[in-house]
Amino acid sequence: MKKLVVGNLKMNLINLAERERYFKLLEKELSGKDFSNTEVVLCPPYVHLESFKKWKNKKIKLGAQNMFAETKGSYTGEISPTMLKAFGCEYVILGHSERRRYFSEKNEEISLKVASALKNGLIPVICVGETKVQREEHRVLDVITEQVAKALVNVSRTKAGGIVIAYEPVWAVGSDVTPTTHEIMEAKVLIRKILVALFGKKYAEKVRILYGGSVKAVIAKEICVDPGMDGVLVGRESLMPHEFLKIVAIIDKK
């Protein structure tokens, strides 16, 4: 099973000039590189999906930052899984902490999106993780168990291999604070146990578990390689191709 590095560009690349500059930098950094052990995915804002599809770099797969559960209809402002597929997406990030925080997304809504993504041939990268308060109150086990179990309530065991879980401790997202290797390993073991309870060991082992939260090249080994994670979900560093691909290279070697 290949490792996975997902770059979440968030609400950036504000205009065409920024996008074209990003492409040029990315092309330059990709030249001569071969990541044979790792899938690399970039998730740009919706408005850039068509340009990323036309760019067609074989070393990079395309994903989206969110989607709606329905395939079409009167849902002003929403983007459907069928639209994402039509524009070349293979992955979609669901349940990101920023969606939960700023747009009040609930586990039940995320569950519907997960089922819809799988039904329409997309691989959902499902984000789970605790806030600082929840950690201080020793509620990590309960929070992650609820988030994972509810997100996967409509997923059969035969579909388990088509999902990805990203552990993103909310208190580390966008900060310079990161969990220790041991804390990340504990989260991975917990998530794997939940998956085994839901799907059985055979199917649970097919699910890739990533780390996300202030991921940088200088700590990639500590937060991904050492705790045995299957990859990382990268935020702001994905906007800097040189740093982003350094992270990929570190993970690809292991």
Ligand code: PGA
Contents of the next structure:
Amino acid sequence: MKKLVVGNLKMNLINLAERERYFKLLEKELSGKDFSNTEVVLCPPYVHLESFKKWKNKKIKLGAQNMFAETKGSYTGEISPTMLKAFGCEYVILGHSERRRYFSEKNEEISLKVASALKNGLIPVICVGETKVQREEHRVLDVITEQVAKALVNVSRTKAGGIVIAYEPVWAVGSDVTPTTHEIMEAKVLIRKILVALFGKKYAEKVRILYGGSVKAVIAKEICVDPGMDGVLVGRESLMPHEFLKIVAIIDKK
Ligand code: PGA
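Having gone through the form predicted on its own, I am curious about the other one (the form predicted in complex with the ligand); can you provide its structure?
Zooming out: every chain and molecule, the one shown earlier first.
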């Protein structure tokens, strides 16, 4: 199974000049590099999907940061999985903690999106993770169990190979604080157990489990390689192609 590095560009590259500069830097950094063990995915804002598709360097796959569960119709302001497919996306991030926090996304809504993504041929990267308070109250197990189980309630085990879970503790996102190698390993073991309970061992093992939250090249070994993660979800550092590809190189080599 290949490793996976997903870059979440969030609400950045705010004009054409910024986008063109980003492409130039990325092109330069990619030249001569080959990542044979790792899939690399970038998730730009929707408005840039078409240009990323046109630009798309074969070494980078395309993903979106969110989607609506319906495929078309009167849903003002929303983007559907069929649209994402048409504009070259293979992946879609779902249930990111910023969506849960600022847009009140709940597990039930996320589960509809997960099912719809799979039905429409997209690979959902489902984000789960506890807040600081939940960790302090020793509720990590309950929170993650609920988030994973509810997100996957409409997923049959034969589809398990087509999903990705990203363990992203909310307190580690955008904070420069990260869990220890041991804490990440514990979360991975917990998520794998939940998956085994849902799908059985054979299918549960097909699910890739990533770490996300303040990922940087200098700590890529201790937060990804050492705890045996299948890859990472990268926020801020994905805006700097040089740093982003350093992370990819470390994970690809391991
Ligand atoms: P960060 O974001 O790397 O900037 O902490 C991670 C994420 O939100 O996926």
